[in-house]
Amino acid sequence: MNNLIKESLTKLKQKNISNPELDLRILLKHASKKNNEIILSNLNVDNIDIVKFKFYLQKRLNREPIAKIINNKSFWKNNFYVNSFVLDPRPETELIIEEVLNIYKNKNSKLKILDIGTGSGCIAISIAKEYKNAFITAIDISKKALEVAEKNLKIHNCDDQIKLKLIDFKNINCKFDLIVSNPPYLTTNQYNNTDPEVKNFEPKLALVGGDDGLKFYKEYSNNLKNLMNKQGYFVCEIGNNQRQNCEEIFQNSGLHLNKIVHDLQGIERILSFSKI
């Protein structure tokens, strides 16, 4: 092993970097001349830009995660553009996508969709992909994360049955078969606890539901019964301990709790509801 992997490999341990080697390969693959494969044991130098890996190694060491030093993240069957202006999507967010698969089981429906809080898009194009008859409408607050969105849209040609609109949900006027969002859940005390990673590369917006983390489950619960048509469906994620909560709060909502899906650590992680 050269130099130059040992001593990053060192850099990234010392900053208790948790995939220290998987994160070296990741960086030198996108510093690379080639698109050969990245082996540390024998990898050639002559085949990395060393100052464009220098320069990812650093933002790395600075914390900064993979995913936006390289402006890339893997959710559900895709890639998707992602910056500083959008939450990196979550492989326990892909519970969503599969929760609305085992609600629908025919992928030819004519669905009416509404994303709430789209952020990069990765929800609403993965379900499309999933429902090539599905219209979807996504929204934001953030008109930086709708241009992320908007980018990954391009990428994904879904042009044709996502719309994307700035807008509360509060405002929305018309009714969905389904309606799907991660929203921020994070309380104000774990945010501030939270890694480096989340706290200076991520949106508070799309992080932080308010002193409880609560705040956007309230509202929710207050107002979606009347954005969901007859059969209509809610699914969305929780964060950790939040289950209790949320259930009370949506007591007196209109809406049915049908499901609780917990994630692969066994957290108590996506709530499906249905209309009453």
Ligand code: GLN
Contents of the next structure:
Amino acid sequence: MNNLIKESLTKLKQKNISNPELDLRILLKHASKKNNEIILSNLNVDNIDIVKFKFYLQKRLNREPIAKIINNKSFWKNNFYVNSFVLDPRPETELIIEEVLNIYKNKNSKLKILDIGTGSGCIAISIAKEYKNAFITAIDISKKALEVAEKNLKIHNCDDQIKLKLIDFKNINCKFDLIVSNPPYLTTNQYNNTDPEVKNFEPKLALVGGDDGLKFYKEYSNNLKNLMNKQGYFVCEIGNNQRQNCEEIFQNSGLHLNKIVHDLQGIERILSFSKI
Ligand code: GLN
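Take the protein just shown as the form predicted on its own and give its structure as the form predicted in complex with ligand GLN.
After this comes the whole thing, all chains and molecules, with the earlier chain placed first.
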């Protein structure tokens, strides 16, 4: 194995980075002059831009997440542009898409959808690609996040199906068939103890839901029902151990909990509510 590779691996391991080989391969590929497969044991370093590689490696050693370094994260069936102004799409959030597919079996449905706190736009764009006749209003209170969503809309040719709006959810006043959201839900305490990858490189605005993590569910519950059509659904992501509280919050506002979806770790992660 080449010395550069050996040394880099040792450094990553010293920093307790969990998948050093995988990360190293991605960083080498990102710094590669050719589009070759990266095989660590048999790498021709002549094909690597060493200056670039060292720059990326240093970022990773500072615990910057891979997705932020390469400005790309895959989610559902597509790749998305990401930067420090949005949350990297997480695999568990894909369960929102899966649940929507469960609810609406007809892919031609002309659904009117609201995505609250769209961030990179990954949920809205993934749903738009599944339902070609759906129209989605994707909102966020972060202008910088919406710039990222705009970029992703262009990349994925979704301009006709998705309208981005810089607006607080409280100021929305029309009705939708489906509302989806992955709101900030970490408690202040959880946020303070989270990995440096999250704490130092992801927007706090997209992560913390007040001291108890429930701030946004409480806000939503005040007028969510008024934004839903008669047959409307609301599908949202929740944090660890928030199912009971969220169930109560939304049931008190007159919504019915239809389904709890567990993530791959067995954590209650996605809730689906309906109006009737
Ligand atoms: N799952 C994210 C994390 O733990 C939090 C996402 C969110 O607040 N919506 O980093």
